[in-house]
Amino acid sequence: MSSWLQASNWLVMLPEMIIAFFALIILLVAAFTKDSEAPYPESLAITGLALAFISSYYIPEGVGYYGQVAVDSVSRTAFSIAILGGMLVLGVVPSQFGTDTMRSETSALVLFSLCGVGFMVTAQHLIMLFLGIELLSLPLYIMAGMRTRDPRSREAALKYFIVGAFASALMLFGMAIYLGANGDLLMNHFALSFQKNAVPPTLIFFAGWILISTAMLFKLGAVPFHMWVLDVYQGSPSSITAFMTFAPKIAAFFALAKMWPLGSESGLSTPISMMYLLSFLTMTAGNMMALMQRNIKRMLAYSSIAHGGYMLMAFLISGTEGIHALLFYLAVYALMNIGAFTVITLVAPSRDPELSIISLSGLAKTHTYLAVALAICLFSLTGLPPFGGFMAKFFLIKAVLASGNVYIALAAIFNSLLSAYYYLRVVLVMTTREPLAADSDELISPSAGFTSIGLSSRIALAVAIIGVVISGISPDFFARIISL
């Protein structure tokens, strides 16, 4: 037994083991205690994530489980970003669900989903990648439908499940074709096939590669695989939506990075042209459709699609510069969205119904600190200095220009200017309009349902805003925090 443990190098998966252990503990505690005596499940979950985060910097880098997974500095940093984001989201969960017993289930599901992220970013075998996708996705389907009495939440869960099942079927079909082309399911065949001077891949290899990549693009919400994003983001509880905006993206981006040639590392022009087109369509379509939205969650859903398009530009950059720029972007993007959706969670009533942009009228007068926090997140999402969103876009666009892709960089700059309209419109509504009447039948008053803010939500919001500011003022310091 000891020789097997030594040969398998099981320590590379220690963070995931810690997270899964605490998820099981939360479920057991909830099952064997009365509601009035149950400890705060978020505290247990955050403790587990903190231990996993610390352990990730002590585990050895290298291959584990006989080549199934591999841990390096990039995968470790990507997983650390997801862990830190999960800790902040868990801080907002009490404000979302109050005293509802669903808090225990939600905390455990967030942990299980993060285990899936860990499997995906370290996977070196397609079976492990598929297990990671399912472990990431199944908890998200459940959490999307947590508000069982809300038809929008049930609709979000059903749509997310159907699309996720379709993406999983595509991946399994692609894996079968890939197995026929290579004889095994190891992911290193992607890199070997796309090397310069390598034997050109066969058509059957390309077919499997396209199907597996399409499944990842579904998870990213890239155009034209984006239509599920709107209803899922809108119908899910806002704190869960915050988690959805970054966790699946981190996992899918770094799974894709193992499948796609980066920049000019390949002598093949077809994959680069495909990524060029995907990036342009995703950022442009996301921003164009966001211009017409009157619902803030749907607007942020389209915004998420657009930012996915920006981040796809990292695949046009050779070497490690594009990956490092992508990591920085994902870290800042997670903070911006957590901050924005935390404010939405706190402003909306406890039932968290549809929140139109106009319902934020006068928020700066009724809840100044929340308005300032949301404005900072929106400024950063726009890409305005001195906030982190500006530096994230700057590093990415600079690397894209250095790689010679001038036109897609210009498209990204134009799209950032375009996005300023719908982001800054929300800020104008919060600051220039008078608060709405509390008894309006159609619109939600900014103060409705906002009687108190829990300490954990205050801390989560404060950390997110401080992170957005520090990443813009001192990006080198922020990069050291996330270990870039």
Given for the second form:
Amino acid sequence: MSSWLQASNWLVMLPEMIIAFFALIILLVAAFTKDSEAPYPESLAITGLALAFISSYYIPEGVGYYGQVAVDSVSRTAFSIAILGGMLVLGVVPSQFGTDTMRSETSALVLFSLCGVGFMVTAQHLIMLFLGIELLSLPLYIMAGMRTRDPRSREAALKYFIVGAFASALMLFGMAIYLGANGDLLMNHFALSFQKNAVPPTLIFFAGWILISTAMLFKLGAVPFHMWVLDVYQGSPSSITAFMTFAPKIAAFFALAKMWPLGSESGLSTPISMMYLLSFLTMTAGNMMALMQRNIKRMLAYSSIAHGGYMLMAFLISGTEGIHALLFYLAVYALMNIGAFTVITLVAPSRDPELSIISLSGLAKTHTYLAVALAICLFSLTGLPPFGGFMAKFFLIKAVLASGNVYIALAAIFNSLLSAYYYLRVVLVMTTREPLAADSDELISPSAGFTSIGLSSRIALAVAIIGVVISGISPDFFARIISL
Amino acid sequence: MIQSFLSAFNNICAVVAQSTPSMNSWLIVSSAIFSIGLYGLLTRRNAVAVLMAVELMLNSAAFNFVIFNHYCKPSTVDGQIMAIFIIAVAAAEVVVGMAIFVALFRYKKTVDVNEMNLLKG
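Given the form predicted alone above, produce the structure of the same protein in the form predicted in complex with the partner chain.
Below: every chain and molecule of the assembly, starting with the one above.
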């Protein structure tokens, strides 16, 4: 028994084990206490995530479980970003669900989902990848429908479920073909087949590769496969939407990075031109469609598609530079989206439940701090200099230019200019328009909205905003925090 | 199209006659199941029927795993293990899906996917 434990190098999976353990504890505590006297499940969940985060610094790098998983600095950093984002989201969950009975379930599901992220970023075997993607997705389907009194939330859950199940069916079919092409399910056949001077991959290998990649592109909402993103982001509870914007993206990007040749490192031109086209279509279509949205959550959904397009550019860069730029981008992106969706969570109950952009008018007068926080997140999403979004785009585009892909870098810059219109329009609505009539009887003071919300959401929002600012002012320091 | 169906039919007949099925004939069966599932997913309007179609697709993938494992590398059991995992995960997926459908049905009194039109913009 002990020799098996040693041989399996089980310590590499310690963070995932801690997270799963705490999720089970939360479920047990919820089962044996009444809802009214339940302790705060989020604090238990955040404790578990903090332990997992600390432990991820100390676990050894290397291969574990007989080649099923491999932990390296990239996968560890990606997982740390997901864990930190999960902690912030759990801080917002209490203000979303209030005294509702769903809080322990939501906390446990967030933990299970993060466990799936850990499986996916460390997977070296397709069984692990499959289990990871299901462990990530199944809790997300449930959480999309967590706002039980709202029919739109249930509808979002249905749409997410059907699309997700379809994507995993495609992925499984591709994995079976991969097994037929290679004889086993280890993921290193991708890297071996895309080496320079390797034997050109067979057609059957390509078929499996395309199907598995398609499932990953579904998960991160790249353009031909993006239609579910809008409805799901709009219908889900806002705090859960914040989680959806980054957790599946981190997992899918780093699973894709293991199966896609980076830049010109393979001699083949097909993968490069495919990624070129995907990235261009994703960023352009996302930005074009975001221009005409009236609903702020749909606008942010399109913006997250567009950001996915920018991030896909990282696959055009050979070597580790692109992956590091992608990690930095994902960390900043997670913080910006958590900030924006936290503000939406906090202002939604008192305003239009439909959350049209117009319903934010006069937010700067009624909820000054929240309006400033949202404005910082939107500036950062645009890519304006003092904030993190600028540095993220700067590193990525610099690396793309260095790899010689000038046109796609220009397309990204023009797209950023275009995106300024719809981000800054929200800021304009918040500052220049008069508050709506429904708000006029509300207490008007700069701190309005802060007295009514929980301490934990205040802290989460503050941390997200500070992170966005620090990553813009001192990117090195920020990179050291997320252990790049 | 008809030619390929006929040749597939001939193939199956030949297989039955020899009673040693080749890998191709098994693959034809599993691809047919996958295509039926895909067709059902795209055409059915009842959400439960859509779920059944997805189950067909998952099962054809599990079938494929066993076929490829048996014919390409009979000394290992990777494919068979994957098939067992697929069965387990598909069960979990049905649980989640049916819960979502029940929650929707209690609100709408229907699970017709064409009626799901609250979210648009």
